[in-house]
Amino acid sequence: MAKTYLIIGASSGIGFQIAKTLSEDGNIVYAVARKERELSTLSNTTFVPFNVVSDESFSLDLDSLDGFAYCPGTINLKPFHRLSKDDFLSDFNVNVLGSISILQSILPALKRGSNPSIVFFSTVAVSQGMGFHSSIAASKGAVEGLTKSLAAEFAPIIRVNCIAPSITDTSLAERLLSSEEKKLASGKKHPIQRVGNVEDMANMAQFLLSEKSGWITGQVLSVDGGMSSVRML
């Protein structure tokens, strides 16, 4: 039976390629990104112009919604020193802020979803503590607070769970692999020994917004090559 997704930052990268993923499964996906981009080629699938940063409230009328995937996010790796209040805040304006306005509109109709399920997106760098990463780890945190805190709120009746991937190639991604040598440089620092990559993030969320993950909720996901939690010799 087709089950109705809705998926903010879907126009490119992994939000796309969860649209995709959804979409080619024969669910039903609205795809919420600020220019439509490829999603026309996507099956099964309208799209909802929104941006989270610069408008004002989000408004979608559905019965109901099974599943809810936030990817907007951001990479502004910067010294300390070098970063600025509104660093911060602009970081958290996308990364929390927007998932939490989004959500609170849609919490009415994913209370009526079958089995709904929320996810959420972090970054390896919270976990591990990586230098220049303070502005993004500390909104991710956020997000990882956030997920935990919603899933108990949230029990029984919506999964919260919260996916930290380490570096993927997208174009939020760009400049840091902008060539081979740098995605093999960036590869062996993982027990992998490969950047992670879309269809990577998209499986698995997949997977948590389908029955399959029923019993999981309240985690944050590695999905990272191993860097989180493998040593290599």
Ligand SMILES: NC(=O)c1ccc[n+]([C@@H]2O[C@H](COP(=O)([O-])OP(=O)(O)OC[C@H]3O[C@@H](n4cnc5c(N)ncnc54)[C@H](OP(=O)(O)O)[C@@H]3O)[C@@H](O)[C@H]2O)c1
Given for the second form:
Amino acid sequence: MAKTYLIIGASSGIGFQIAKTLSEDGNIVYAVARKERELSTLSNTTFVPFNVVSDESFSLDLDSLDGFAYCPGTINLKPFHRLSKDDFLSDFNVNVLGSISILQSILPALKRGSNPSIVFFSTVAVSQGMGFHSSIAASKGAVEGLTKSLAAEFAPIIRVNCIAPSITDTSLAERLLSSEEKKLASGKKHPIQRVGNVEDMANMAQFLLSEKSGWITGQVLSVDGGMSSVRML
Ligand SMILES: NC(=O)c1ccc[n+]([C@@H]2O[C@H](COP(=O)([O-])OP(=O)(O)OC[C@H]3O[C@@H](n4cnc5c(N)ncnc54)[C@H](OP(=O)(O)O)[C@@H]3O)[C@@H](O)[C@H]2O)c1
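Right, the form predicted alone is done; let's see the coordinates for the form predicted together with the named molecule.
Up next: the whole complex, starting with the chain shown before.
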């Protein structure tokens, strides 16, 4: 049976792939971003323009909602001494606060959903200390805390999980993967010897949003080519 999903940050990268996968499976998708981009090519998909940082109140008139994924993120890599308070605040706004009022506004609809599920995105740089990642790691650490806290608060009705990717080939990582040489070099740092792609992430998100993951909540799932747990010889 078709389900109804709300995907925030659905116009590009991982969020777009999640929206595409869900819509191709015949589900109804509400897709939020600032720009529509290729979303008009997806079936069963309604574009909802919204800026998670500057727009005030989010509203979507839905009787029930079966799943929610929050995908906006940042990669603001700088030495700690060059990071301003505004850098930290800006990362926190996009990665953490942007999700709060949206989630609060759709919570009643989610509670009425069928096996409802929430998916957040963190980064491998929370479990693995990485130089120049202090701002994004601080924000995504908060996302992981939010995941566990909400999983406890919303159980047993709504499941809440988080995906922690390593570097994935999207526009967000464009600067780090701007040539084949950079992609190969970055891939070689991973036990699986390649960087991530949007399908790797969307497959996990689709699983977590589905009833197939019905006994999984409060987890941070590493989708990172082994980066966080395997040491290469
Ligand atoms: N790519 C990686 O290497 C990597 C690694 C670790 C973690 N992650 C995490 O994975 C998640 C997805 O990343 P991605 O690579 O798919 O990013 P992406 O390609 O930059 O896509 C981000 C999406 O969020 C939307 N968005 C950004 N700012 C927004 C705002 N203020 N209001 C509304 N929508 C906004 C963008 O659309 P508009 O610009 O049209 O608004 C876009 O649809 C993020 O949380 C990221 O931190 C990614």
